[in-house]
Every structure is written in C-alpha cells, then in structure tokens.
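Here you get one chain, nothing else, as structure tokens; it is the form predicted alone.
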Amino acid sequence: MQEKSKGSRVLIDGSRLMIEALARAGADAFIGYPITPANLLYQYGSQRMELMLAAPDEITTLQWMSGLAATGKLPVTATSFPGFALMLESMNMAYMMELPMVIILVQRLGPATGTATCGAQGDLLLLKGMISGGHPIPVLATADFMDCWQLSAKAAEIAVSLRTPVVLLTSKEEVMTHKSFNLDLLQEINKVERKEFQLDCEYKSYKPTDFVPDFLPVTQKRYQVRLNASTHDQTGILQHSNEESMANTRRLEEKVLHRMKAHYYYTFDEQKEASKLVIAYGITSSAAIDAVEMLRGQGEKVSLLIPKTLIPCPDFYRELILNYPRVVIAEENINHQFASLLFGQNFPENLAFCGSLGKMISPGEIMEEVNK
C-alpha cells in the first residue's frame, strides 16, 4: 500500500488494509491456504509479509504457524469457516504452548461448505468453544474500515503481549468490497516491542510475570526453552495434575481475562433519554448506524452499540443491555449467537432479534424491529 500522502484517497479493500496494518504492526510470516471468500488476504499476505509459505492444507497452515511463532516470528493466517474446523486442533495445541499468532477468520454461509461466495455471521458461537474445557481466545470483530487497520494491529499486539492466538473475526462483505477511502485518515501503527527473558537465572518456559511467561525464541543458544501442548509445570516439563501444572492451567484462562481488560473495543453513540438500544457487530452494524440515524430522524430516541471485543465478552454489554426497556440485536444469523453469547439461552425479555440467513440485513428492517 503506498505511503499516505495529503489528500490520499483511493479505491481500497478491507483486506489490504488488514494485512498492511498487520505488517506494520511486527507481523513477519503469512501462511495460508486458499478458500474463498479469504483470498484477497492471502494474495496481500504473500505480497506484503517477509515470509509466506503455501500450506498443502489448514492442518499444516497451524502448524507452521506454531513453528514459526516458536522462534520467535508473528505469523498471519486467514480462512473461513471449512479451513478454520480444521485449524481447531492445533489451536488448542498453540494455546497451551502459548504461542502468539493472528487467526483472520472471514465468515460465510454455512453449515458445512455452504455458499462460499455469500457472507455470514455464524462462527461466534464456534469461537467461544473452540477451546478444549471452554478457555477464551481473544476474538475481535471489525465493522468498518478503520477497524480493518486499527483492530488489527491491536490483534497483533494482543497476541504477543499475551503470548496467544488471537481470532480477527469479519465477513466476506468487509474484505471483498472495494470502497474509496482516504487514506489520511489512518493513524500511524508502530512495531510491537516485543520483550524477551534477560535474566542471569535459570529459564522457565511458563514462569508467570504478570500472567504471562517472558518469551524466549527456541533458535537462541543461551538458555533450554521447553515448548509443551500437554498439561506442564512453569519449566514445561509434562505433569500430570499436580498443583504447579493445574495453576499453570487456569493461568491460561485468568491471563485473557484479566489482560484484555485493557483491550475492550466498542462504539456506544447513547442518546439521552433513549428508551431503545440497537446493538450489531461487523459488516451488520453499516445498517445499524443508518437505521439508528434515519429512526432518529423521526423523532425516535435510540442509542447504538457495535461491539468490537467479543471474547472474552465485557460485562458492560450486559449491564447496558438491561438497562434499555426495548434492546434489537442484529446480526446475519437465525439462532441469535450474539445473544447467546451473552446470556446462554436464558435472554432477557427485553431482548428482540433482527437475524438473516443468506442474505444482509438492511437498515428497514432493523427499524422495524425496533418499532414493534
């Protein structure tokens, strides 16, 4: 992408800004194999990243990623949701090595290969359990342009600060669609400084320093760095259940949970006195905003939440959901995911859905909703 310049607008995709911002953000490695409707990223990545391999298929995809984040790279990857079931095994295995990496997962209708070329919301449910025993992976979603470049360079800073994958959850209309933009409007993304063990000591792979170990790169020759996908102590060594490997365990959970408290991202545009609450994440929340506008322009007081971390989920969502007599939920599915995300199967009566299957929502029927 070309250096900003004054008065710089061009014909870009969220794709391009996605793995720029990435690039600039310390992201050295893409790996990947093409599926539609991810293959504008893979064609950025391979242009942009210092390295990029041409995986034979996902299952390798993850594990070269794993590789690589072992020596120290920041490796990239994006899918949709057929390559993305077969990431999941090696994703528990980064996970509990501790491994950073991006995940770009571009949702489109499913079950199965469903329509490749016809965008969803459908994963989230599948994201919060992708974990063995439930633990939380942080997942961002974006909604517009600026997230496509500011969300991603905090993805990559999540993953190295945290020592984890982190998920950049989208759709196919958010990276596929060109649109003019001005590029001026982007702030400048520095390198994630990335800290590595220095003391004169012994090294312990999973020794905590404020939930998460100090990083060494198993390519330097000073200390033994053991990396282990199994239940271990903090020197990596496997264990079976003792109380140093089980603190190591529920550390992994605690460590999202309490990090990403520092990496809670949304957009509330509340209007006093409002009775209503339309919330909507991703491509969906483009409609959201018009509606929320043109409901207003009518006389209508509604507030508007486009949540942008997903998980681990901010209680804030919740406490604002219950404090709106009448609260729409859209979102490109049937089965209300955001919902359930939040509150299980047990929804607030409250609560009221705008879903799709096959197609976007518009802003009309948003506003219906909103007005029954």
Contents of the next structure:
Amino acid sequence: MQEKSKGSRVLIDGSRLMIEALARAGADAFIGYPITPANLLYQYGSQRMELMLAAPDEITTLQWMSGLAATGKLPVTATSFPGFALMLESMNMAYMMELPMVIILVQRLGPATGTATCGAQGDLLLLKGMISGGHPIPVLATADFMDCWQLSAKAAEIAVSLRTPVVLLTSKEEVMTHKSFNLDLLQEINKVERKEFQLDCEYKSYKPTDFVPDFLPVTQKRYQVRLNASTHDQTGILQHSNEESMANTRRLEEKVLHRMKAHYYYTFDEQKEASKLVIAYGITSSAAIDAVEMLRGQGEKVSLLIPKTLIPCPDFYRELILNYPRVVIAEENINHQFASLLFGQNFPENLAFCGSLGKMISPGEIMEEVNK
Amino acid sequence: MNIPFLKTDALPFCKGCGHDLIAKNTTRALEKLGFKPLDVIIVTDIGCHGIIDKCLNTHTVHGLHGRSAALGAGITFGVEEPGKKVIVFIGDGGSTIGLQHIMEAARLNLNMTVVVHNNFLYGMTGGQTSGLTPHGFNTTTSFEGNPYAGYDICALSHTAGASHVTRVMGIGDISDKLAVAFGTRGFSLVEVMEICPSYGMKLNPKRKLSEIVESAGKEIGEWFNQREPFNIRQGKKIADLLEKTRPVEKGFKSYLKKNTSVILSGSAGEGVQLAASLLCKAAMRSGLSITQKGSYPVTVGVGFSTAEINLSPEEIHFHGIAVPDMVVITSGDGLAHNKQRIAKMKDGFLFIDQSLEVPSTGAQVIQHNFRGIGARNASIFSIFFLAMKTGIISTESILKTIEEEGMTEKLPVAKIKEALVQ
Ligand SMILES: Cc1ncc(C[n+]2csc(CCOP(=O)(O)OP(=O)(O)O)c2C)c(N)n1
Ligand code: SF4
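Now show me the form predicted together with its partner chain; what you just gave was the form predicted alone.
Then the entire complex follows, led off by the chain already shown.
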C-alpha cells in the first residue's frame, strides 16, 4: 500500500502506528480479547489485518495464535496484565515450540484488575521471569511514536528471524493519547522475509542454523514437521532429559541472548563531562527528556539513557551506570524494577530512584531527584 | 511407496489400554479415506494418549494440557490448502480443563475432529477423578466412588453446534465410525469410551466397560447439526490505517509562546471529546503541537467527560497535567471531577458555566452561559469562547476545522457565532 499522506501532520495515537507498522512488516492475523487499555489496538487490528479472530478468552487467544503461526502466519495480539497472566503458559508453549508472534502488553495499574484506566510500569519483572527456566523472551519497550512505528516492525522481524514470541511493552498513556505527529518522519517498512527450509536433505524441526531452526509450516507435504512444547530432541520428539534435548533447551536461551545482540535498541544522549545520568524507559522517557533539557538549561551536565531493548538486557546499560557518579532511574512503579533487572537487589550506591504509583512521573519530580 | 501412518505397531501404552485401539483405528480410518500421512496434522494433548506422538508419521503438534483443541483450531484457521485434516487427541481430563476450547470450535464449526479418549480418569497423573468420571466410579481420589455424575461432552458439543458428534465404545473395529467423523465437513467430535487397565480396572475390578457406560446413562449414538463449516476468507477489505487519518494543514497563526495545558470537562453526551478534538485540530492548523487524551467512567454514557489537552509552539514530550493552565467546566459532572485540580490552580483561567457554584481557586474565574445554547453543544461553544477570550488560537481556525471535518451541517455554527457576540 502506498503512503499517500506525504507532507502530513496528523492527530494520531500510538496504537494506530503500532498496528500499521506490524501489518506492513508482515503481521497478517490479529487475535483479540477486549481489555482496557488495549482496546484501540484490537479495533485497529481488526480493520488492518487480513485475518481477525475474536477469541473467547486469552488462553484461547494464544493457542489460536500458536496454531496460526504453525501454518506460517505472523499473529499479533494486545492485552494488559490480567489477560497476559492467562497467556503465560501458552506463551511458554509458543516459546518452546519456537513459533513467531507479537504480544503487545499495555501496562496498567495492578495488582490484579487494579485500575483499568490508569497507566503503570509494573510488569517488567514479570516479563523477566515469565519463561519457566528463566530463559529470556525478547522484550522491546516503546518510548515515543517513532518507536511505535519502528520497534513494532522490529518486533515482527525478531519474531520471524528468531522464531519466538516477542513482547512489545507499552502502557496506557502511550497507546491511548492522541498527539500531533508528522507522518513524513516515518521510514518505510519492508515486509519481513520468511525463509522456509528448501534443501533436499533431511529436515529436522529443531535442527538449528545459527541458533534458529529452519521453519516449515505444518501444511506442506514434503517433510514431516513436529512441534513440541515438551522437552524434545532436534526431531521434535519428546525426551526426558537426554543430552540432545538438554542441548535444545539450552539453545533456546542462547538463541535469544546471541541473536538479540543485533537488536539492542536504546537512545543515549550523552553530554560531555556529565556526572549525572537519567534513565527512563517507556512512558516515563518523555518526562525524562523534558527534565534533562531543563536541567541542561540550568547549567547542569546530565546525560540521558532511554533503554528500548529491555530483555535480554544489554551489558551496556550496566556499564554505563557504573561510569556515572550519580544515576537517577525513573519508572512508574515503587520497587525499582529496571534496576532489579540489571542488578538484582544489590543496587550500586550511585543509584537513586524516582518512582510513582497511579500517576505519571513528571519532569519536575525527576529534576528534583537529580538535584538532590 | 506408501508410508504408513504409524511407525510401529508396538505402541507405548500399558497393556490393554484403550488408547492403543484409538491410535490404530485412527490410522485405519485415515487410510480408508485416502489421506497420506503428511496431509494430516495430529495435535496431541498432555496425557497418556499424547505419547503416541513419536509413533506417528503425520505432522505432529504436542502442546499443553487441555489446550490442544484450541491449538488445533488455530491450525485450522491457517489451513488454506484443500485436502488437509486436523485431528486433536485429548483425554477426558484435557477435555474438561479445556472445555471452552472444544465448545468454541464446535460453535464455529471449524473443519477439524476432536477425539476424546475417555477413560474416566486422569491416567498420566495417577488415576484421579476427572469431570467426565461417571457417578460411582472409583478413582485414586474417590475410593468410594465418584459422588457426582460426569459431563456429557457429546451433548455439550452437539448443543454448541458441531456438525457431527458420536459416542463409541472403544472395543473392536471403530475405524468406520472414526472415518465418518474425519470425513465430516465442519466440526466433529468422537468420544471413545475406554478403560485404563492400570487404574480404572484395578479400582473397579468387577465392572465391565459396557455396564459402566450404561449405568452412567451415556448413550452410544450419533448426533448431527446441518450446518456449513466455518469460512473466514470472504474478501475482507483491508484499510491502510494511515490513509484513514486526514492531514491537518497549517493556515493560521498562533501567538502562544509556551506549553499551555487546557482541561475541558462536562457531561457525557455533551460533546466534550468532539470539542477537544476540534480544538486540537484547530491548534494544529495554527502551527501548534498538541496532545489530547480523554477520561470518562467505564459506563461511557453517563457521568463526567474530561479532555486533557496540551498546546505548544514546541514539540511536546511529557503530556501529563498536574495543575492545568486553563479549565473549562460546562456541567456539574465536570466540576465534581476536577474540583481538586481547580483548587490547586494558583493562576490561569477557570471558565465555568454560570449555573454552577464557583469552587475555590487561585485562577481568574470567568462565568458564562455555556449551556444556554443547549447542553449538547455546550462544550463546542465553550472552545470558541475560550479561543476568543484567551487568544491561544483564533475562532476562525476552529471554524475552518469544522468545515474541513465536514461538520458544518451537524453543528449549530450560526447560533454559536451569534452567541459569541452577545
Ligand atoms: C495446566 C496443567 N495442569 C495439570 C497438568 C498435569 N497433568 C498432566 S497429564 C494430566 C492428566 C491427563 O489426563 P487425561 O487428560 O484424562 O489423559 P490420560 O492421561 O488419561 O490419557 C494432568 C492433570 C498439566 N500438565 N498442566
Ligand atoms: S496409565 Fe492408564 S491411560 Fe495411561 S497408558 Fe496406562 S492404561 Fe493407558
């Protein structure tokens, strides 16, 4: 489809950009179950994707997506914690079977149903530990409208090229707020290329090339395809814990750690001689941008890091933090989830935090913490 | 060379297990129908029946406990080639934890077959009572007999809309019965009644399968619904989401020097969100950057409706509004929802309908008869008034926006203009 709208400032929301970007990148099915604040994504998904299915619950959602992925589709869904929680076992299944898909997680205030119409950043540690065994699942966090476009396309690319579910992490305020935006800034998105196994030799469903097994849909009739969510060998046959199957399970971890190195996304706005660093991801990064700009206006020397690839977590974040005498991490929770992701519970002494519950963190609050 | 469906006849089940009979009859039925192994996708659940997987020459998909019917449904949605067959193997345990999935596939009448291996208990985990265990049947968790009757999975599937449902005894040759199910257009379910020798027989030593089935009141039979199978490909029109968003062209000037936050608040059905988006587009038309978000109760048709807007000559990053610069209140609902914020204002403007009591605030208060034009248009009128009084944008830019949005006929533009000069 042509981008007709050249030279165009529009009033738009992040949900629209995300779904359009995913579709252009090759996502062709949206499976939905309503939940605030992900409903706009569902609405757009149903308009934009070739195939839209209304699932009766979120477990079904993930299972249908997995089945579709097994036939060569690239399915997408969008949900918030209550739905995500129901998807968890099935996402483990898709991870183990190595099925590509994108799950947009729109964070809202918890615990449990919490407040459906209030944003939050409280799900990062859940994502960190969501695969049984502790294996990393790729998580990208959008910080602005450009990310809604670019990172969504990247999520599709990662899902296909690594054969894995990918989580696009966002939050209520990011996907429901309308903003003026210039569509000309958007780069063209190419459809993700899907390479199917085509050699004349034997096909094994889980024999990897560069950590990733070649894909074949269960609908072709040349080779037998075996998909398995239980511990399995390269053929896809269930095994208890023999060497080959343990190597396969280990590969799942190595695959993400190794292949995601090509997908470490972040913005680092370095100021020379700065002794202070502000870190914020997702919705809080907009406040951090304003805070840093105002601090600089006051003569402070401050750098800014906006991490976008959150899992697996690039070493660079840790190294950078250790290089600054004072680091303020701002995120919309009260338990320093990003710092825990990096350092466990042993936070380095140069770390300070700016947290919040039930409301967005303002630039002023970040400035105050930096100035302490 | 014809590749057999099974790699071996020595299947991995306990001696005498009914799962053996189902697997062998399944292959016989598929052969009778002329399928080749790689035309068939067998989705197995977690349970003893699922360990058949490794013996099959078909495509095999081995998922989670209870979810195989949904996984099979997902595959069915994605099958575009004719001549494919999706079969789900599931136990009685799996079919109750995943009951919704079976009902949904039956309701949609998806082209697939579910074979329920009903041995009246959870085999793999040690013979516990399941939702399909008959009344009085002994299990390792009810030695004195199950006090409750089991579900009738056939009746449920039939009621949900399956094209074909059948209950068979897992004895002898059942391949013809399975072949009918596999050959059905739409959703079919076969409940095969069997006994698990390792738990069921041991705990119910004197009972025979036929007597158990009979005393459970489970009829052996077939049930049909004359329905077309599910069909998704109906030439859906796909909309490019960016083409649908209309560009807002610049044509006016704004003298706004800094980020200004505005709150519009009134009652549901009084045009607050529409007024907000007109204000925003008019601001964009005047070269400003904007952010706009709405809040209202979950019951969208009653109570307050609030719009939070930022207008700025610069790019806007943070869009939260703690203390607004300008607040426009057009109804009591709107006032109640914003009282706290209004109280925190040290300066700025509060525009409030003259029918309302003015709350305590440090803002400059301007009372006006917004509702006089009619409650439905109070909010639209208020943005004109706001523009006129503050000059943040021009009223012409709002008029132009209304025209561009094709709303001139729908809104009482003449009346608004008249009210403004009064
Ligand atoms: C979500 C979940 N809960 C529980 C289990 C444990 N589990 C494994 S097999 C099984 C019972 C299988 O019984 P059934 O479906 O009747 O099949 P059978 O073993 O009798 O063939 C259970 C409960 C599981 N794997 N997953
Ligand atoms: S435990 Fe029962 S259900 Fe499982 S294989 Fe043995 S006989 Fe069959």
